[in-house]
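Here you get one chain, nothing else, as structure tokens; it is the form predicted alone.
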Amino acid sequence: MTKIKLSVSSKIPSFKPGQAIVIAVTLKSKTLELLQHRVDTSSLAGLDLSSLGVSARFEHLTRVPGPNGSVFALIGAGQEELDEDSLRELGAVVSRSLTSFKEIVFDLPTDDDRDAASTLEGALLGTYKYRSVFESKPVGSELASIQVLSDCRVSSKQLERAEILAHSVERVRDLVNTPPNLLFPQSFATIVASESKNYEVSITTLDEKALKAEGFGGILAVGQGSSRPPRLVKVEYSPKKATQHLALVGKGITFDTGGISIKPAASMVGMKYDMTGAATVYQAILAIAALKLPVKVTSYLCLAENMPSGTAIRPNDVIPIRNGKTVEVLNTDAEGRLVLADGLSAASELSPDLIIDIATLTGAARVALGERYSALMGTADAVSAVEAAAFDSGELVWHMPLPAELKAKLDSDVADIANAKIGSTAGGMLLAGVFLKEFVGGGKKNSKPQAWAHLDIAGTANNESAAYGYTPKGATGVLLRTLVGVAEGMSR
């Protein structure tokens, strides 16, 4: 991300070319209206907005010329009062299409500090292009400068949170958007090597040959079909004053195939979205440990290619998982799960305050929720924390219940559970809950009950549509915030 200032001020800027100022516009008895502002818009007094395109509907931005060069930028605020969720948004829009502009300067309504935070959050959002994370250098723009006009004061570190977060989201989409030839178990992790140089955070990453030793059969099976060998990449963070731990496992396939059970060709396009938690633990904890959160956090990212070859794993292989519990494979396609289970199993044996699963698992998520709205299971308390976490970052999350009727549907003859139930659609997405249920928990420090929420990013992992608020067309980095925020309130 190319270094923007970013600043709050009560002060009015002068007019200048290069300059936009972004104006909300709303629809009064038939009419449109400027919402309250501050500087001088008597240029805009004699005109008809209506005949300019200038509209009330939410989003929609109209540029107008204002005095000296400056352009007035026109932006939709709907029928309802602008919040921190609706100014995020409408600050990404403006970004995201003021690309030529030197200066954006928002004269929009703020109650307090955190709308105006929220607005340049939003607005940093906005800014992203994809860049290679395999390139140091960041992505050219012209956007220097981006002030939000208020008499709320923000402090340093509300502003450097936006920078933090933004940057971190940023990061998960060059990951999650980078081609699957170039982004592999192993260069994945020599990728977080490098970049975690910069971070109070140490790295352990087990190789094929560390992971059999250590028990990681479901990494293993999964990522012996491919030639490019899985890995298993821990990220700690320990702060000296940490009261609180929370453990963070993400899905970490680099291209999934389906294996054996191999994907219809139409379905495999978009596969390499398939390590996005992966991507979101381990930029989430960056941004932790950049924050200085005093919580401690461990991260483990579940690294492997689902690949069908003479060595891939077969329906009916029975393979172990960390935690002692065997699995028959009934479809290698449902291969995330296998990975998680060991992720799971080795985050338990920490016995942590809180263990939070991130993954794009399955279809039946997007099928049930659609592309906005995230799926959350899990222990009551684990669910309440995501949710706050989630509703002060603005992201969306839906709780879904874990019945306990479905495990029968995972009953194997020749091993103590089987990772999917062959011929059901009903319930997919509960199911694989219900299968990461019994990879949770076990750790030996106490015998309370582990405290454990599942998020399937499915459907929202990967926006194929047009880009609308702070979410662009591609990977969006969805629930990085929101884990960020679940830290931020362990930590108070």
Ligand code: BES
The other form holds:
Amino acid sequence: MTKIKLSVSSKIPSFKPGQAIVIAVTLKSKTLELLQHRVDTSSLAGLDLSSLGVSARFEHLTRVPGPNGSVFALIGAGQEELDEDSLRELGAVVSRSLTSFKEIVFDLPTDDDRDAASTLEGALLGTYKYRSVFESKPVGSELASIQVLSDCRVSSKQLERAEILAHSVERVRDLVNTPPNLLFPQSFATIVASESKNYEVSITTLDEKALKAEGFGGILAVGQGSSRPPRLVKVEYSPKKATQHLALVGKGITFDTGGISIKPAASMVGMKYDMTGAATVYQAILAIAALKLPVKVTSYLCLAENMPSGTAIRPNDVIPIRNGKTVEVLNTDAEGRLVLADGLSAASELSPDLIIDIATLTGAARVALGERYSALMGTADAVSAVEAAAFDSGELVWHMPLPAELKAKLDSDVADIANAKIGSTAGGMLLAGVFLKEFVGGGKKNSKPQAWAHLDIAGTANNESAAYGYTPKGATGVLLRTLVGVAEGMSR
Ligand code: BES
Ligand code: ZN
Ligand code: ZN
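Mind sharing the form predicted in complex with the ligand? What's above is the form predicted alone.
Starting with the chain above, the whole complex follows.
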């Protein structure tokens, strides 16, 4: 995408062709009314807006001719006051709809710098258009400038933050939307190696030989059925001034057929999304590095393709995980927890201040919380840190429990733990969390209990319906901004 010029200023631009001026519409005693704005709207006076299709319904956008070839984009503000989150959503709706304009001017009520920055962030998020990560040609766009009309002062740092976050979310979406015949563990690792050269991060890639030598039995087992071998990519960002250390672990199944416990045809469609966790922890660390946050971050991308074949793992196989525990595989479709077990073990060895894993882990997450709330589990302090960052970023998480009594459901006669409970779907998301807990901690001797949060984004990683707010159809890039927010919280 060609760079879009962002600005926040109180200078009212002159009306011109190719320009859209965005004004919010509300309903006051059953009549449509324009919310507080600065540009001259006298040309609209006397028009019956509702007969032109204008509505106060949140996100409803109507174009009305403005002076000198400009266009008024009248957007419904809904019932509530426009806060930071709704401004972000409206910003995105506008930029997604008005793709043929050169200039967008937001003339919305903004109370402070955060409101103005959120509007811009949303507008950038809304410009997203899919481009395969193997395509070098930028997506063409008419949009050259976005202005927020406001007296608030927004620093160049805040503008840069909006750009960095939007760029990283875009990259997550591109990685996830890229078809699985093109994106597989090796090609994902190659992209990481070349893209991350532009950032202050270092990369270690473990191939199947190194994975074997270093005891990553979970990643190896899941990948062994595919002709395209697995990888563990470790990305490190170690700024000098860091006092805190955050470890991020992402599920990176580039395609999940279910393996020998194969998925039915309809459930398999969409399983290219199963690497969203890895894409998210990867882009989060790049964003954190670009923002130069004074916090050390280590990201683990646990990459494998889950295929059925003569070399694939079978139900009843027992596999060794990096932390020394053994797992009896009862369902090869519960593969995410196997690769994460290795990633969490490796992260735990570093005894970081906080570990967060993120994964499209269970269909049960979608059943329990739907497609807009991501599930959050973990230790109390970690859960609070993620909740705070999610709140600030406007992303939705819901705290779920890790009931200790569920652990017994994973008892195995031949291994330390089984990866699934056969014949029962009760608490499927919680059971996966309880399984993961077994691979957290045990780092440095005598260190305090490991703070850990688990995010199940099976319901939220992919939006199968129409776009809304800043969420496009397809890969959403959900929780990237929250993860960066956690790192910001740790650097304060
Ligand atoms: N990748 C799936 C989870 C998933 C399902 C993500 C739907 C997105 C949409 C995961 O690997 C899986 O298949 N989990 C099983 C676990 C079960 C076998 C214990 C599931 O949820 O059915
Ligand atoms: Zn699976
Ligand atoms: Zn999976």
